[in-house]
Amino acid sequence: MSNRGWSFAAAMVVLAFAWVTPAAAAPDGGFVEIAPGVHVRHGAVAGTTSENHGAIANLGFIVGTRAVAMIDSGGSVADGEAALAAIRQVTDKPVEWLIDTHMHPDHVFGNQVFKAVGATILGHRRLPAALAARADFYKQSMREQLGPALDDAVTVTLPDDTVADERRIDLGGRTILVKAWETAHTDNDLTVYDEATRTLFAGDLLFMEHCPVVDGSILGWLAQLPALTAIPAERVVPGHGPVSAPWPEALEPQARYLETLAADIRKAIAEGVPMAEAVPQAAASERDKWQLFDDYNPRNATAAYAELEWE
């Protein structure tokens, strides 16, 4: 096999586990109002386990005057379900859409919760094939990582209806953007705009503290940075990290890492450095600067060695 073949092969391996985490302690859960209407779960920044219930993904949901919108499911039925709890704490009115930001386990596992409820499962045109795709892996995954008490509750329930570009949705008084987005951390990447407070629900396209993680194209991240960057917003909450953060200052470490990362790739790649030599060393001056480094960098190394090598 040729250098370019094994390297391609070999970030198809790492990226088929690009989502199987660490063990780590569960958060504290709760929902906190960071604007009018507008209120966020914080998700630990840490790995899947039976103790936190994979509770590790940011969660919000917005209150219309008619509808709540939730965004994104978690990572458990529990989680789910915690969810639609606390939102029962803050109002009655119907859910009726749940958002689903990508495809990821610790976002989307939750999603047979909001269904039974009525709501509409909404997500990117490619969603549903993404999720088809991995189901059985994810499945498989989670249950290792969440334990037997949870293993008959893991399950994949794909959105109802999608977005190919752009949907406004009106929850009553107040209106939100859904935006659809090219292949970046995932290829089916959404985000969720809310008019009202100017508040940006970023999903995996923003990563505060955890280190972010390339399972799509860090060329398609780097060139929709400056699209992201011009939404009118206030704040922002991360897919994961703080529940709120200035906009769009709050982008900046995320863009310096990828774009070290890039840069130390192609180093590598013009340098003729193999794979195997140049990943380990990728982006080590960014190591200090984020949690859980050694757990995604490598594979997000792996991934851009096999894309770049092409440019």
Given for the second form:
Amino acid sequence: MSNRGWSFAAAMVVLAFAWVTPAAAAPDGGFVEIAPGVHVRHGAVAGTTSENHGAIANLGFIVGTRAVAMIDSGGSVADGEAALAAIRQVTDKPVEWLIDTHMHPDHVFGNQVFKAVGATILGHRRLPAALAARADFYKQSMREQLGPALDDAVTVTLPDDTVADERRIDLGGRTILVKAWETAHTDNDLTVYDEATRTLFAGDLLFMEHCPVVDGSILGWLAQLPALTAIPAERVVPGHGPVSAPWPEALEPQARYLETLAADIRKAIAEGVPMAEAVPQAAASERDKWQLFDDYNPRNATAAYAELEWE
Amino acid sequence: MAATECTRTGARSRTALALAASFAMVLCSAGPGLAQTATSPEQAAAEAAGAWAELKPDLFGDKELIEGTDTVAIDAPKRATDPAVVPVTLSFDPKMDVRKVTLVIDENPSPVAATFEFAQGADIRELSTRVRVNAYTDIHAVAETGDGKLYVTKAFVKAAGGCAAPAAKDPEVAAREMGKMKIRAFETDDPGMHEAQLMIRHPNNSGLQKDQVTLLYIPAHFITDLQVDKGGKTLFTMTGGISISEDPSFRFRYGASDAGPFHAKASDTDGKAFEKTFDGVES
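Please supply the coordinates for the form predicted together with its partner chain, as a counterpart to the form predicted alone shown previously.
So here's everything in the complex, that chain up top.
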């Protein structure tokens, strides 16, 4: 371990003494401390409803000696406020950063809560354009799911700063690495890696239990799996699924799903089977392995067909 | 709001907004959003029926539209898996000499998706494309035969958000690849019939998405005209609108000679022209 590594480790001992106990004793807002100074709230593996106020994505925050970084802001203002309250149960340090892992409403509809307390919102270089183009559509679509009151409270809030490649952020005593990926789950996916605890926040580049959603490029996603796997993390926080899982084994089911879907669609295209006939059969062998499969697999198959026929 | 912009007249905007709010699905992990409200699909369909009553005279005047024949048939999914990419297949009675077909998506902001004209002797039996569907809607196909008579059929599709839903999953790729064309040929079970698919890389932007920074609508940019020839003879032409999906695809089954190369020529709203002769085709 480098000198810097040891100093992180030393800082972690301090952090552990200072904060593990209260966080573990009072996991406020459903946040649990999965590693020293790394807190995660489990999102329901479900669709957004007014009852769950959009709390369907895993949210996290990382506490340094000087500042806090929040990772994703939740699926509503209420969801974001609950997360901020949970941070305040743990520390009074300023939330300097809110990192949006990508554009989807369950990850960014609480943005304004963190902007209001002075956080700099950081996203992928393509996030501003992607979210801006979809803002009206998301607001309108989420209205039915969240209900008018919760949806009306949301002002779609764009990032203040963007990452084109990688950015290191010092939170005091620990550094997190924010990485921008090529098009995969969406065209604006970010991951956050906490070097001190070797914890990877994968955003929706990793789905567990919840059927993966392809809203970017299945080819791009498959092509980047080796680079994802190579991240020297010990554990991962998926965008959907458990709060923590061993890395890189956690990637295997999703890799199998994406490869199966691509193989089935490629075979249909090669045999001249039209889209309408190919979609209902695609990835059928994966059906019993995922929650919400029938809600997302047909759409993934449609997107995959439209993409793969240009190979 | 996009839903309001997506309507043709003020009178219909309330209905469209209610439909969009009731049934819109988000293209994300935010859930299937299938919660039903007081408006059932059947009620929505009943309300949607009004659109055709207005459209029919606008598009076809007082000409009779003959119903209940096999002249033209529509195959479309009852529920679309992705409202931005809804496959629709039109098939034609070979005895009827269909020369022109208009595809109308009643509840879309610009209801005429495309008009296809078939050349004499092309003998087009089947034509598939992919469309955006903005609300629970009837889809009408009106076929004109050589004697000038009009025949109509319809299908109902449950889908929402296709027009306002952003077209390009990756706009940078869409811009870079624009204008590429590809033809595939398929085996058929009938030696007198040939089948092929023309694909064109194009964002086919609907013009209904607002940029939150500028508060301006992103300009519509779509293929307006297309001509497909085989061996120097035209098979069909198309005039298209914003309802044709990104990366337009046309798969067609035809009885005309398959000698000679395919040739396709398309132009878009920016005045760009794309043209290609396909000496060899993929199968």
